[in-house]
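Here's a solo chain for you in structure tokens, the form predicted alone.
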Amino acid sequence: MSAEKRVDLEEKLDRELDRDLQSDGPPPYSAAKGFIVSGAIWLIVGTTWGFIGALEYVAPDLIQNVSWLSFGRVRTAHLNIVAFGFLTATLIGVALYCIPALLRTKLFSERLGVATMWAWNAAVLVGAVTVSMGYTQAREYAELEWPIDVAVLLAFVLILYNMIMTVVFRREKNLYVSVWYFVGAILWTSMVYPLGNVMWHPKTGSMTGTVDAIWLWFYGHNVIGLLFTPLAVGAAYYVIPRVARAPLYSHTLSIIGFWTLGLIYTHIGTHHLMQAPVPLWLKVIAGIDSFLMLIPVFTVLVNLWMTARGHWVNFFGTAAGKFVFAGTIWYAVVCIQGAFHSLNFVQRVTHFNNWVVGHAHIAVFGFAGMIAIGAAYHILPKVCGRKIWSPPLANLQYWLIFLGLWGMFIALTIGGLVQGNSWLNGESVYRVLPQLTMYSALRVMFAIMIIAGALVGAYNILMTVSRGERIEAA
């Protein structure tokens, strides 16, 4: 085909698109907009329960005869408003708007995806309220009762189907890696979810012994990297070349990446359970594989890195750009932590203490969470036509949330390797509580600082939305 006929191919498919957009039902990008929204929202709430959590450690005294306000409850409120209120909401909401941007045409049905996003909150509202009065699982990741399960596989089940009908019905050819990802997640998480939540036995959703450890430590941390790892590697993958303003320094890089984590990931969640009387032949398998997992992380890492190469002003300039690669940062370090925790010698240390908790928090929100508040800061303007409201807080968002997590990061560590030092020299445990004093005030310290990035981000995006200045819709 010809230069001209193509312009003027892609003109006429551009036309189409506009008079799709402008059909009745809700506005485009609804659902995508609702979704960052909430996610900002939940943020806020998610961090405050986890500052509040992390308050009992210094004074467990404060908050006294609030069952709903325990530790037990708070902490297990604050991982799933985190995980599925904010992160996978913010992620989602950006995977709404890239599909349809990167086939060039419009999202399969803008009303089941508005119809989706409520479903989603109402179901992490619920969630969190039930735990915070005690029903629960007691299974993290896990810990949802089941009738709250069945709404969740049904919103997973009915946001698969809207980006795969996206996806048949494109007007682009090619499918762009970021499309890959977002699809595979949610195809991947509609088949793990009812298998971790063990759904088949609605009165426990558990099984018994150490097959229910095994089976909960293959959904838990297939949650991770089959839901969280590729929403964030593909919004990585959408927002780092626009903002380098440069092409992906390699698509076949970026494939191997995709096949690569699904292929190895889903072995390695025995190596939460080193030190319990599981089959050695699983703990060998797990080890390897959390090693092997080099392989789709540094795949991926040195495609993007590769292409941010000699535009790294872009980066500075923009908080969008500064939270996405801070985040494929967060990446690196927390694969390479898990890779070398996933050793028995490390284990003796590291278990049950807060080197673990350390670990946790970069890896749902340094590396997946950086990049979902990156990915939403630069295409909010494309989904609501305005401006962001005040690059300036999108910044001070930044900084607050970099430096309050290195300082939580640092503080758990350190906390964490004390903590395993004493037990492994027979320390009883209340010895070693005043030793963590310190560390656990720090903890609450570098907690206001991201309470308050989650703050101010919000405010800018509910600002953003409703008073931006407005430019025409992407």
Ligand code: HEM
Given for the second form:
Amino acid sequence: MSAEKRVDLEEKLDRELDRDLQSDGPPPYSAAKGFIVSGAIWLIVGTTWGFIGALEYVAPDLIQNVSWLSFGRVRTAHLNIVAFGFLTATLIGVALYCIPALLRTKLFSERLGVATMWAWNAAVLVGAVTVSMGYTQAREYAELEWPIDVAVLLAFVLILYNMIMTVVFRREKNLYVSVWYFVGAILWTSMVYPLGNVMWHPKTGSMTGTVDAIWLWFYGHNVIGLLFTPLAVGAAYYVIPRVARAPLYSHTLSIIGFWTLGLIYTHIGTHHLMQAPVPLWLKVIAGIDSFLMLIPVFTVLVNLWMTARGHWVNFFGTAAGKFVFAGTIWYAVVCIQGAFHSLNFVQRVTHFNNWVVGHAHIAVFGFAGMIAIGAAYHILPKVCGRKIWSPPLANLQYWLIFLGLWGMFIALTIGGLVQGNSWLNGESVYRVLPQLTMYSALRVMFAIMIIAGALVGAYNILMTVSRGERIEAA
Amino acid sequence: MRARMTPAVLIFGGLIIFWVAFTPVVIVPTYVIPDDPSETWDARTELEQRGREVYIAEGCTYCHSQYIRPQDWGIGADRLAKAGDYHQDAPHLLGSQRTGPDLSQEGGQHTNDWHLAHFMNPRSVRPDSIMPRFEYLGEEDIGALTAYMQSLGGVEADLRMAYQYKVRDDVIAAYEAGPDENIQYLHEQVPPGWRPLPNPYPATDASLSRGEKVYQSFCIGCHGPVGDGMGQASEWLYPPALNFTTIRRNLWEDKYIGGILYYYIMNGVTGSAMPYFKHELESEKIWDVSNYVAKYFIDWDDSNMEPVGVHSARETPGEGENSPPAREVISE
Ligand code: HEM
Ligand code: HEM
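Right, the form predicted alone is done; let's see the coordinates for the form predicted together with protoporphyrin IX containing FE.
Starting with the chain above, the whole complex follows.
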């Protein structure tokens, strides 16, 4: 872009800024605030639904013949609410604050941002209600019916547009790593979502035969790999140097981590189908390259940890720091575990049972979710110009979730090993059910801690945005 | 020198890297995987297709897988999954959880009335089950779902079903002929070698208490707490579960019953809801539950009756007149 053009743009931006400040349009960061607050509320609903599902493992007759609370529907609603209502929304909220803040500008269109936020929440709500009514395509993570898919896709495209235009009108020349990850995540997801949902087949939302399984697990894997992961990593890249009050350790590691993520994550979806009837060469690629995933993961983690090194105290002082730091630890755990259970001789035991559910929870909640909550706490004072209502409550929330999740992970992992080993030994699925009860009951107990954490968090966030002590304009 | 990340590098780089990684592992397989049906593939009828839609709507796929792996045992483990089994399936329902058993070969494993009872209240036929009740679906959807279940396994399932239907008429006719006639019919279907066979394990307290455990986890919902066939499931089964108390006057040669019980528990009563338990109960458990049924419901214990052969040294004496010879030798 020529210097002349840039000056023009900056002038245009200034004019817009003035206009915005004078007009009655939404104040800066309204969209970010909306996403974060709604995410905190969805977390309560989502974990409650998870709790109902977990309870049905222990007491299947507690809820009888209430169609929308039948396990198959509860689980689908749980997953869509936590994944899209809580996680994606919170992280997008964080991104919509970080991008303009990092580029020393404001969001290209706050009005559009707010509109997207409402559309997003409407889509999540309609999605949760429709899957509870049995309108689902029954493809994991791609359950929502076509009209909702259209709304979600539209929301992603609008967010992408808003982000890219913000980048175009930036005042800071350099793009910081977080910006790459945020833009990359939404750019990739704008392709992954329609492809994975096979949106050109509106009726079934699927391909046919085993080919459909390959498409689905390309999608299921990359909702995680190209949406949750880069958003969470971007947020960690933002928060960690700020909490540590130290510059980022290495630019080169950032570059390697980013590009290898896009290259490797995208093509290993078949590791979800290691024992299914799909071609061997695909399994070989997926299995081997699951180990290559350690590159994008550990370049990022080394970079972040080296940044934090020597400044650990700063992390333990704030809930935000603790949440994000714990998230990075879970990231390491999840990905070592992930590579391990991509191996065929491990899958013989771990596939099809609670082991994978344990992995899923420490991944989506422990890694991405913890970082989302921490980053939200970190930026909230700047987003709404108020101090966090109660740091001790944030701390309490941290311990409730941290311990609850550990407990749940351990219970699920042991339960999964019991199932997997018994099956391998020739026990029928039915015979193993009584052995599982204890671990399912433990999960219900730990779930109560997590729900309590979600309640405390939502209360704290709502109080912060409405009653928090105002920070005097610096 | 620092590699610069400009917006153009970010966007175009992002696009290129995505398509480079995506194309070989998703687009290519779409075209190179042959789309041929396997030798057991079978087109679904309209009703079966309707049942599949209910299966999708209810999220059965989150608890049930539909493919068999080499290391699997149990239901359906007779046939490894092949890609061609899923010809024309849209969406696929391979599943990623096995909270309940694999269903890829479910067709013909059970009769339709078993499925009805199981969908109305899974605990009525499977006391330890954690599957939800599906009574709310109503008769029509449950019928469609059952048709879909019975189609799983393709041509092989059709063969199993054809056999179930064929025997079913005889089973019902026998049931309708009266309780004694029914039992005589059932006993005549047992291979001759099994009939004059007493339970080789003495009905010790230990055996009976193991038998009770098995009975409560596997049988009680149909045969009922007192063995009269009036368990919770009876309202949906036809013929209903056998009333064990009527066996007392129909013992084989007026004394044997162990072998017959064993045979039916192992193989089930084809054509009726009585399932086979050979995948789930090891030999000793079957003998134990036979002892339990014999002792408490039939009120006749044939364990240790002649022919006894050489007893295993570990057997302790039962309560009946027939204690193991080894003990008698020692006590002499
Ligand atoms: C109170 C806390 C929670 C409870 C009790 C809970 C319970 C459950 C249950 C019962 C399932 C179904 C597992 C199965 O099919 O056997 C599930 C699945 C799942 N949940 Fe949760 N959940 C909780 C919180 C969360 C949170 C906060 C997240 C994400 C942010 C999450 C993400 C997921 C995912 C991704 C799956 C799918 C797992 C898979 O397919 O293997 N859950 N959860
Ligand atoms: C980079 C390292 C990782 C590797 C190699 C890996 C590998 C795997 C594999 C092989 C499975 C399938 C297990 C099975 O079905 O037997 C799986 C499941 C899963 N992974 Fe990971 N994983 C990694 C990181 C992550 C991360 C970072 C997340 C989330 C942010 C995540 C979320 C999940 C979820 C939700 C499932 C359950 C899918 C389902 O069946 O519904 N994983 N992972």
